[in-house]
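The chain below stands alone and is given as structure tokens, in the form predicted alone.
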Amino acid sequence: MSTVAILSRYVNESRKIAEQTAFRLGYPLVTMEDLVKGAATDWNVPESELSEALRGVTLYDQFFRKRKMKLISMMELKLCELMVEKPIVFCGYIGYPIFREISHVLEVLVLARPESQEKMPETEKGTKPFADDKILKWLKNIYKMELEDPNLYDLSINIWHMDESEGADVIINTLGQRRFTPTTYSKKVIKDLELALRIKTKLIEKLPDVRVKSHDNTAYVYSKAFKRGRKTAIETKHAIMWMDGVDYVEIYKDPKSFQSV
């Protein structure tokens, strides 16, 4: 079966749908908190620092953006590693660039009515959905994307039209479509992404604009810094040449050439 990625600024409501979906599929549920804890253990970094990187952009972030992006890359890597191991249900707002590359990941957007919360009717439990608008700003700043653009997802669920059990029904039924069946190629894509993220996490503090791809144990690396001097390119190549899973490294100075890889 395939991985389910549920993204939303309605944290509590999307979490309930994710819990139902994971339980009925027999999949592990992975949350933002799980990524924080996993990355903290893997990289010996305080959980508080990782959690701070997932919050809205502050003046601190503007001065220490390189560090913030490295912390985010650590958590993206952890997410990718978990997907390599087994199918999961993920609930959160990180990892969109990973999901879009993998054909057997079902990307789900959870929405509420577009009106303001003051105009929203109460749910059966007498509470209103809580929308965290800071998540919208975070996604736009980090991934340059609009979280609630339905064109970016395979499926959109409006929590005003169904409860969490019905939402899980829709997700599971959609997951049964043939297009979300894992293939040998799509499984290989995840492993390639994992290697690319390991390399990116190693380089991103020194090369904040670094972009990495990998195919068949070859790493393809681009940064504007490579135009400024041959030394930087050589040092970068040597830094990753001996990493596990890397047999060859190609350095790109031209973004168009890199994009065509």
Second form
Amino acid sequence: MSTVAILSRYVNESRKIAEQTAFRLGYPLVTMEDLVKGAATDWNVPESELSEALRGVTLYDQFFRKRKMKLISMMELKLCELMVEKPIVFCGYIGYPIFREISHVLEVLVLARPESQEKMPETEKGTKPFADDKILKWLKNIYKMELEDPNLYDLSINIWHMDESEGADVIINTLGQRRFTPTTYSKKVIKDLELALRIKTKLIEKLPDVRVKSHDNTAYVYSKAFKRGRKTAIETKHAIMWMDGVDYVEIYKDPKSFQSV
Amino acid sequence: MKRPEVLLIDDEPIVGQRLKTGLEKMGCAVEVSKDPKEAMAWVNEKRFDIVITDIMMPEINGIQLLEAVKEINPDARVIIITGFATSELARESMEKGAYDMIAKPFKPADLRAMVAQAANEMGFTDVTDGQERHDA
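Rather than the form predicted alone that you just supplied, could I have the structure of the form predicted together with the partner chain?
Once more the chain from above appears, this time first in line as the rest of the complex follows.
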């Protein structure tokens, strides 16, 4: 069964459409709050710290960037674990690089006129930001992506003049297209991503530039730090060799070689 | 007992050799071709129930074969095997009517399970891969 990922900075509006879609498909709805709670339990980390990592770019980032990336990685891992279990409707703004890799995820961009705008006095409409612009900054900072670039999505819907029910109709009809049918390959991709994210979460504080891929229980790990000496590479290999699901580890110090894996 | 007619196309002969015996043991009638042009000619002559094809092949690629097979026999199940799997290719294959896609290298048992499921859906209920299949 295919999965729906609804990305938007219009938190309340996109949530309503996600709730309708999840209800009608019979899928669980997963929100950013669920990821925060799930990751907090799995990693024994305070929810407040995880929530902080999802906020816009702050001074905190400059000093605790490594920690922030680890916290984000924990939440991405939680998202991936939920996707391995069953199809979901996700609503939020995390996980874009994961969704890109999976052919049976329908990526939806929701644009909206938020309630806050509706409630504004007529004279102020259009003069204040519609939604949480911090989310845009956060995405640019973390994923180097423009959230509202429609080229990044399978479907863009503007619910300015559309209610949640109509929005859900459009999503469900699109999801019915054959190209979003899960394949043995796409289901395996999720499992590979889950393992790669588990490894990344373990390493990212020590190796902030770490990049990890996995195929069939083999882990491929890249970091610039491996160029500096064998010790780091050997320590990294030992650190992940004993993780569940890892049969073999390949270390890369050249980004081009890693890219070609 | 009617057996499903299976055509296996891969320009690497080792792949065909490796899979043929296992598929025959499952109760399939298997023809193997390492030449996609030859396979295309066979597809025009004979009605295959299940076609397993590589993507990257000289002259004719797997997507072209998929389209040809589906045009001749829309009920045929086409399984894509590829060493260059991407999300885009998976979507294109499924959109054009593929039954499933699996990335190389794969375990022969995984492909056999896929073939057994396809054969069962087509009414060849005697075909079994000898292991339980979880739903797609």
